[in-house]
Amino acid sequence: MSIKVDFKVDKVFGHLELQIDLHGDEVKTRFVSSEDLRYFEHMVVGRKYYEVPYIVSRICGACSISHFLTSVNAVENALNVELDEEVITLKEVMHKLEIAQNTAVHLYFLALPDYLKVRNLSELMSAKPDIVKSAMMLNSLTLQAVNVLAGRIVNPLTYRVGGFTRGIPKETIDRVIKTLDRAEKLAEALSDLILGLDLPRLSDSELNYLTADPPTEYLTIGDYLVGSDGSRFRGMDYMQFISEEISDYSTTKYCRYRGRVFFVGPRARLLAFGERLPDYAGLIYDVRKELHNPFSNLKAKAVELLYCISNSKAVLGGLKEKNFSAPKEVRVRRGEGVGIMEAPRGLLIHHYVINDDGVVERSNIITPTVMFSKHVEVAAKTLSEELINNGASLNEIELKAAMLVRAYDPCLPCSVHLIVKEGDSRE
């Protein structure tokens, strides 16, 4: 019997498709993304230096920060900028309002309602209509606070390369701090809903993932990254172990790590770094014991949105008296430089080269769902190959598959490499 599954996967960002081909015993799955043409690593060649990041936020309006910050950092490590510590301190907020913004828009409207029983935010709302004003709230808190730190809620205008435009008053960061206290205790109440759930049961078969090491503490900036072997490397040295290759039926790329598939993301980071998190060692010591399962990345999660809130908040207290200078004098020269972030979804990596007259002449952007796309192809097959064994129906296969794909949470818009073929072009 050849029986092939094809769905449209929905409540993610962007366009893709999930394929699952069942002959006999043998189960092959597609994951496919369908986005239009894009072309952003070669937008930013032939452009100034400092055009870059603003042109690359555009990339996501979901994660424009994290495009920004990442192609920042990439471009001050070429010009060799040095930054004072509160300035980096504060691109870290930045950061981390971003990620806790976008984590709770994934798991109450995009995730949750997989688990109640719905199909969609309004059939939600009919159902668990405190559960969603109590989310909604939530994601207003959070664009509040990245709405004064960045100058608005996408595409930010108050950082440019070398620091800060201007200095943000007393004032303005102890208002940041009370909305982050009412956005806290929000997600203190909703979590529980996360770390409650009863995911479906499925044990990761490429248990190998790649993270950003932080130099202290958790999701703060650094340069080099760790894998779970063991290895850790410097994130200019990323092309020696991350490899790029074409997707015949997609319109991305994909990648594997040392020959491996792997996955990024919260999974990762907590797995990697979750003993760092000494205040949230109680639920961490929980769902570490689910961390095998791919479907626990809603639960890693939802540890992160309540450590990005409270973090966010103690570190602003702690930069309420600094004074932040005006930004470095930038030295134009010939340079290549590598940004690494962890975006909301996972590993981001941004290259430039530029030239002598501060001009790019070549980048190269990985994003996360690039990274993790044959990860999620690999767990589907394991889950539909459980699921038939099981005796499961076809319309079951296909809701915990869309399922499977929803708690990576992918970001198909983030999809910017040109794939050029004879007689055809893709990205």
Second form
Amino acid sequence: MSIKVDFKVDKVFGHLELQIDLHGDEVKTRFVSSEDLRYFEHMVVGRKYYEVPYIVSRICGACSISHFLTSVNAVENALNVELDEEVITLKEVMHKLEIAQNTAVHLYFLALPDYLKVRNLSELMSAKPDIVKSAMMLNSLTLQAVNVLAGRIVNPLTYRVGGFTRGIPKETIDRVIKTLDRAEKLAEALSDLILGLDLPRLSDSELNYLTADPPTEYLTIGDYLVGSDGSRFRGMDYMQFISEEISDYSTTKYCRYRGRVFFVGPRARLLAFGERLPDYAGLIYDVRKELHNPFSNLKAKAVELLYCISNSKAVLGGLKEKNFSAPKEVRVRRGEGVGIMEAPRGLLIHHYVINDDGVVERSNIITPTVMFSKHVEVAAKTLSEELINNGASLNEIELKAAMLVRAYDPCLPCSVHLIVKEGDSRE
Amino acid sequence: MVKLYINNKEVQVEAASTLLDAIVRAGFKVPTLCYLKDMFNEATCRVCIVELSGGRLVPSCSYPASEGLRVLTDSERVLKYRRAIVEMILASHKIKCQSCSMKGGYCQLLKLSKEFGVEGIPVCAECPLYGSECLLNLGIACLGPVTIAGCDAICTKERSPCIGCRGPASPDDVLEEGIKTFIKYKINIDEVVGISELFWGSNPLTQTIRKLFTNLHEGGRV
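So that was the form predicted on its own. Now I'd like the form predicted in complex with the partner chain, please.
What follows is the entire complex, opening with the chain shown before.
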């Protein structure tokens, strides 16, 4: 028997093709990105340390804040900048609000149409206008909150290496909290919708994950990574554990963690630190039972959406009237720094080597999509094998496989700026 | 009283009124620069031009309102010529926004240049930080003095330096004034050129900046 299903996956960020081939008994799957190379790692070489965050935040319009903050962390680590606690807290709030906004957009516009049996947003608009309206509303409310903290909805302006450029007046914070109050109600409705979904059944054959270790509670900024095998190591040592590979059929790289295929993202975060979340009426318990299923990434996202909004609200409410200390003086020196953060789609690593003049000499950026792309292939393989055994039609295989990819929420443009083809000089 | 038509809307004004009075009475707007009500209406700037039926362009601030006149305030022709007028005013206006007291969004010329897309005014003109708050004053390399305005200075509003994303302010005298500002605040020109390369990349102006700086610095004209 021979089956070949090659198709472009829609409703993901960027251009992605999934190829499923059956020859004899063996199914082969390929995660093929056809995005052009973007060379961000090369662009930052030769630039001053303070310009780097501005450059790399342009890697992705959807999660520019994560790229910005990860890069800032890496530079601050390299130059040994000690930050005040409130600066770190505000950074974390900014980051959580971005996760909330990204999650809302992904769940509503990219994931939900599949489960409501419509093809795209415009069909959803005519079938369920209420859902689209509340989606727009939730997106706009979370963006408003991001706007206050970051100065703009993409590519933050309010932060320089060393600290925030200005404080936030109490009245503004109160306004943000009111905005988040409204967002919270919509987020509850969305997560009810997502948590009630009947997900396709699939058992993860490679339940290996990697996630950043939050020093306190959940989604906070730390220096350590933890893996599903129980190991915990400094972000600085990531190269010993994570290997990057180039494939001959795709412009994205692939990663392995200790030689094994792994995944990152909300599911990994919930598997590792789910018990730290407040249990919203037993929600977490139910969701955690399902986490062996790659599709359950959606439910993990729904839980995180609730957490991010309610936690940001609480933290902002606890801010002092005068919540600003001028950016720390940065002493330029030779150094090497790694920033690790949980971007909306999973673990993000930025690594820079800075010389005596404060100029970046070497850089390495690993995005979440690079880390889990091999895992998508493995999961798609398991899924299509099951479906073929059950005699599913080609259309059904295509639909289910696309749903699986969308559950991971890959971001292709982010993932292609890292490749070094033969003949490129790295030094 | 005389009756006339502004953009096809009927309006009545007293016999000694100007077209501008009639336009305001009818609820429309034309930009003005030199006009000061009851004090100065010599029509020197001409940005208030409007089109009469028949195609004549006249300055509304000094043209008398007369019976049955039909006036268009924003026809295609009016806008085209008004843009040209703004362009000419800007060309002869000595742009020194970096040290002008009207900066911070009070400048009418800036408003007009934004409205008509005439470029040449630097970000400093609309920067909300001035005096002791200026980032240059804190020793931070901010590209405001040499970058085209029009962004509402959102970066400096958040006390973050301008990184030149809108491109260089093109006339050489504006750049020169900007570089004098950098020299005044003792900003390292290498830093400025470095940041300008972020968005201006291969634009030869990045080199012009360096050249101007060397000239100004070594020529001792500062």
